[in-house]
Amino acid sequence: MIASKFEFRSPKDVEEAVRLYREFEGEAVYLSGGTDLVPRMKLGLEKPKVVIDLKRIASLTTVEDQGDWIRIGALARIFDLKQNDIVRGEFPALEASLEGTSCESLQMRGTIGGNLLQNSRCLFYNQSEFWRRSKGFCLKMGGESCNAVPGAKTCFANYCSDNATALCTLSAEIELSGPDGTRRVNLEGLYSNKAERPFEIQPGEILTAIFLPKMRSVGGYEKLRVRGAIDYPLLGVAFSFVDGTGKLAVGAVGPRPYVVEIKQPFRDTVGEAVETVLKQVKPVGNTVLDPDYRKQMIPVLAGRLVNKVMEGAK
């Protein structure tokens, strides 16, 4: 599989990015690791004429102590994060799942904008141009229905970001910068809910930081896929406990995250938050698991973490 042919910038500054996105007329991409964009033009997901690579912006890979707030640049590495003192020391379910993210290789190349900004997933949709063309465009592809469920109208692609479920337990900040400013929201606000163009995002606009309280926390974070390494998560449990409070994120079983407040994270608390989010999840048959099983897996690996993070609190 071989793309489409593009030009290649490399621009020293979020400005002089933002000004090559408007001079191309929205017809470009913005390039941090690689490991989600470049596969996508092999298969020809994207054909931008073209790619603005971020990654001599210095500003944007560092992790900085500003107080209240741990800022982290969206260009730091993987790899990086996952041995970072801060991360270690704060927040134990970003590095859980940091270090669940794929396997070393990728994790020195991925960074944890990328991982954030990564496209839905579909078994009916990450596939050869060819391929998709024999089967007929989805509604991801600018189709009529969906693929996975026949006639449907609602895409059911899956958002597989490791980090971002683990943020989300971590009431996580980003900032967006682009042609109209610089704005911070709260990382559940990027998410449209609509698996077919998953984020709340204004053309040009790039991630620059995450931000999160600076707050101790106990955590974690637990994955169902099928190899111990490499595989994106087909199910992704997190689970943070800061000043008395819990939050439980379930991922990779729709568009977004699906995040619960646990007042007291006993027995009967977290059975009610996981049922409170088997009633938004519909899995369907798109991944090379069993809807069913999948979803039969939610309060399993929920239960076990909550369990395993609160004997450590104590």
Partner chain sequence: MERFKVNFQVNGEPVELDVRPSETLLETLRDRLELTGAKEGCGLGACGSCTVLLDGLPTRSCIVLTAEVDGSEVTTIEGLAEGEKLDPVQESFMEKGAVQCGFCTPGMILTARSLLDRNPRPTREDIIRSISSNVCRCTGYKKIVEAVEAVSSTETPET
Second form
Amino acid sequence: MIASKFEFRSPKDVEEAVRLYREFEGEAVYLSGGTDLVPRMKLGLEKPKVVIDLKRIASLTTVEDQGDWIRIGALARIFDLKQNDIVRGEFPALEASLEGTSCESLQMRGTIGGNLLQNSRCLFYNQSEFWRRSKGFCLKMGGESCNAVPGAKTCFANYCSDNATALCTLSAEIELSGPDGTRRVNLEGLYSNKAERPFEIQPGEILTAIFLPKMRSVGGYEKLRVRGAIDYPLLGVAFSFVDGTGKLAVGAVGPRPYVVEIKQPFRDTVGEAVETVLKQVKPVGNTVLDPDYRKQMIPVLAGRLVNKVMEGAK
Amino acid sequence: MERFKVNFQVNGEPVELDVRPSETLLETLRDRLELTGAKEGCGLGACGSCTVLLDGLPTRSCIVLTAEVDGSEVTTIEGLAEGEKLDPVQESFMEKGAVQCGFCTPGMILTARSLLDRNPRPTREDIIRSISSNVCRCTGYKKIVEAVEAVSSTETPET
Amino acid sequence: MDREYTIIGTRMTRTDSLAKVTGRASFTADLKLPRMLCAKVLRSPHPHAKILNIDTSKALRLPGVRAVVTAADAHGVKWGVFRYTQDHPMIAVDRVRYVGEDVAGVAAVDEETAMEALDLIQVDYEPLPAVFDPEEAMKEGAPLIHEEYPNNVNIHVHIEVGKVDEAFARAHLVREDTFHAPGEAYSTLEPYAVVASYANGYLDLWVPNAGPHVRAKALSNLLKMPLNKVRVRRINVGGHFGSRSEVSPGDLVTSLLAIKSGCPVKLVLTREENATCTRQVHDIKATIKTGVNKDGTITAKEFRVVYDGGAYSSTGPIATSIPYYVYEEAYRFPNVRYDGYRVITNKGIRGMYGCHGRAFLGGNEMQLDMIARELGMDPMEIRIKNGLKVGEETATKSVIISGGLEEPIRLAAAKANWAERRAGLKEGEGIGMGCVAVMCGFPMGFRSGSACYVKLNDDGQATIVTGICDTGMGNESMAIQIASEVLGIPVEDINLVNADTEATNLDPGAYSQAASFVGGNAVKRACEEAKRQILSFAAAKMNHPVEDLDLKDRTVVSKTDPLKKMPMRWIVREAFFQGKPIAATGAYMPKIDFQREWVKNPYGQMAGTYSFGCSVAQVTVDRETGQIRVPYFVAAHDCGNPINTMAVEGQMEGSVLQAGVAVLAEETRWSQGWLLNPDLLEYKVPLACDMPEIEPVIVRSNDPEGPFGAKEGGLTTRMNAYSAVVCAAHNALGVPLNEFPLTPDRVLKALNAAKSGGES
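I would like to compare: after the form predicted on its own, may I see the structure of the form predicted together with the partner chain?
Following is the full complex, with the preceding chain placed first.
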């Protein structure tokens, strides 16, 4: 049961959606596939006054070749996208991350935009209201300090989008439409680097599209998880090689993907790139495998992935 | 409290309801329409016991709001057989011993049915990928995979 | 082999499966009764606290609330399986001992109102110091959770056979290792639910249970109601694995709400409540010391096993013993000392599990491999050498009447091409073997037996009435199949009335591996008596010697002259005419030593018979990531003789998931008294894509006591599958793996520890 009471609206275009957001004075959530949002509402992590369903906005679901850019509507389903010819042909890192996302049924419901805007996760946070109240609210719930690292004044929740990690290696940009108009930013610019509020998004803004520079890439995505499906990543590593430059991104070990460029020959530079990432990440015991282990796996998965991709490219 | 009016099809029958906007499709099916074949296993979309077909696709009805399905077609396990004539997937699950406690069974069968509708001759790998959306605690999945394989070979003879 | 049967041993479609594939099989949460109310439970937010005051007045004033209950409405009776373990009030009285403990219950017209009412109940707590680690809890000065358990030791089981210290002193080789496995979650897909209805002084209950008779008895005690007024009804059960054996706090709360409100009440637990507030699996740390001769003969065993018991006793003494018993039932231990300590902590309540004891069993088997390697023996050879044979006694004096360990080992090895596969292993691959034997039933006093009633109806069809309970494994179908075989009528001619305390007679339930061996025997005997009656009428009516008559295809037929026959329904009608309708009872009481007691006298015949099993697993290990995969698995299981081959295979295959693959992933994670993964997302039940190719091998030992030679079907695999996997992983890596489950982080840690410690 969802304990909170809200109204439901399904606008036909983005303008109407934004208008509704203002009408409810910001106590609104945008709904796409709901695979992240509805469980959050059930756990009492979201208590909106209105749920604005974006699925009736046709323009949000299409994939278009715009010449220099490929535009992916934010509400394109993960399952459809992984079978899209352009994605398969040009962006293998994205294809692999889509394939690695959750399980087939949830890929059919979940959207790429919803996947990017999923909230960060923690074993001490993604719990019922009873659980969280009895344990004492943590930073991310408005409490005084972290529960995963008792006493800490930083939130360590992990941002677990598989696809964001892959998209970062493809120099993706995103389009946001809100009360103050439409803007386009680098995907990396979406992240606040603060796990308690992971996104730099203005109130009322809707993620409408993802843009990828139309350049054929080679690439891949490696995901550390306990089971072969359903699980969120415990670590995600993506790599794409476009036009002589490689980009490596590491996800699910902090509030955002960590992105580094690597120059050829990769044999010598991957280690250096990984070092840069390792200096930034501080995984803690807030998910199911040991944090040191997850950190230890960054160079292992990165090395393997880059080798595999470059072998395949030969 | 605000109500939300929805019209959709359930097992071929039109349904018109006033629902709480916070009501999930699973609650509507089970509590209002008395279609209890879809089960609540976890309530958070993690197990697949509540799977129904929403416009033909296997969907976890515990994390879908009923308000979202306005205009859609829903098939539940109760709607799969035609009268007394079972769907071949149902028959195969029985014959191959793919049913134990039966709690995951409706969701498993609908997930398999949808796969076969999209891909009449799935490989073993395809079957495993599809049913890996659903948790079964009893069978070890072996007989479920075999049941789906058996349907794929009888429904679409090799040409 | 035994093809003299018509339907026994076939791959029969289970009789319950039609309702299950069409969505028509009702589970408790599916039930809807007129005026039914919705129940919710207020739970303890503290791991350990005094309750100073409970004020329910505001909740009672909320419109739509029909009843609120607290311990004041209960009768002060505490639950425990044994008199000396009755420590659990089921609704907290003046103290809470775990997060999630039931404090009050509300019944209201709908879920929203019930939830709102919970917020209106005011409870004043005084938090107390809590303890979560069993070894900390055993130390002097640790917070005492129950006054009656000094050092928080709830149960101490001590078994001593032979001259253990002398045997160790004389042993050629002695090894001691410690293994640890955290608790697991049963993860039955059906969350716990109760429907209770009270009318006319009778309480009717629908609840996922594994034995209606023991459930009704427990509730009649807790409610201080006569046993005949508490009726537990038959309902489909969505998985069990040990979790549905015992009465649960929800049963009491819902019953009290139904009695108080006068309306039917339904309680459905959330997945989180199911994980934290019904039962969980024990965390176990096992120190195992083994002494052997030069030739690999085990001469001495010594065990110290600490079980994290959670807040209350539950099945305490049984849970503290079973891992040891299923091991001594497989192997010969001339000298053995076992000390099992079940320790109370401020965590949720625990029970038995289908694969209870993986630290103990997996640890023993891995250590046996280490010893075999030091002696230059094949793991298969050392197991056969020490395996019990028919006619031998276990260390605690149970006689083995059928089976023995050698055949399952040989058949598993043959199916897996053990020698060739072992010789052909590549880098990073390993193969391992795990064995146990399992008792079919255990001492439960007069409740150890089962009774069945059968009547023949006027159209020649039969109704069988039995307490046999089906929690998903196919026991209902099994009972019908046995009746069909004996009575010579097809399964569709048989109606089953079962697991309903108003109609059925005592049965030990579906949790001590007794359903086919004990319950099945009772069904068989009842049907044989009915058959005797039919044949005796037929002999007179057909004027033919009774010894030459048999029942087949709804017909009484001569064994020697197939033309001489008569429809069975004629005989049945004749019997009605004569005022002697065909009706019979049959009962079976296994040959158990009832002087045996889990703590005071753990010696004597434990069960009527034992099933044996051997599993073989192959693994691949990625040494860089520590990730293990199980591509191939053989399970050989001596079930005596399979009643339904397909159903037995299903039990074995499910066991490979729940015990074999689970040992790579499944564990409960805690932050003090809070369970971090009370869900099905972060608690990792394996998926189809995680499973190996499985080859089930059914071993037939034709038990002299079992119905058609049958014993239990599947539990040996559930109890040895993890051993096979951990032994295979040890074989692949060559380092001790003392911490289970074998998640990649633990595997890598073990590899690194061996590297720095120099152990190989």
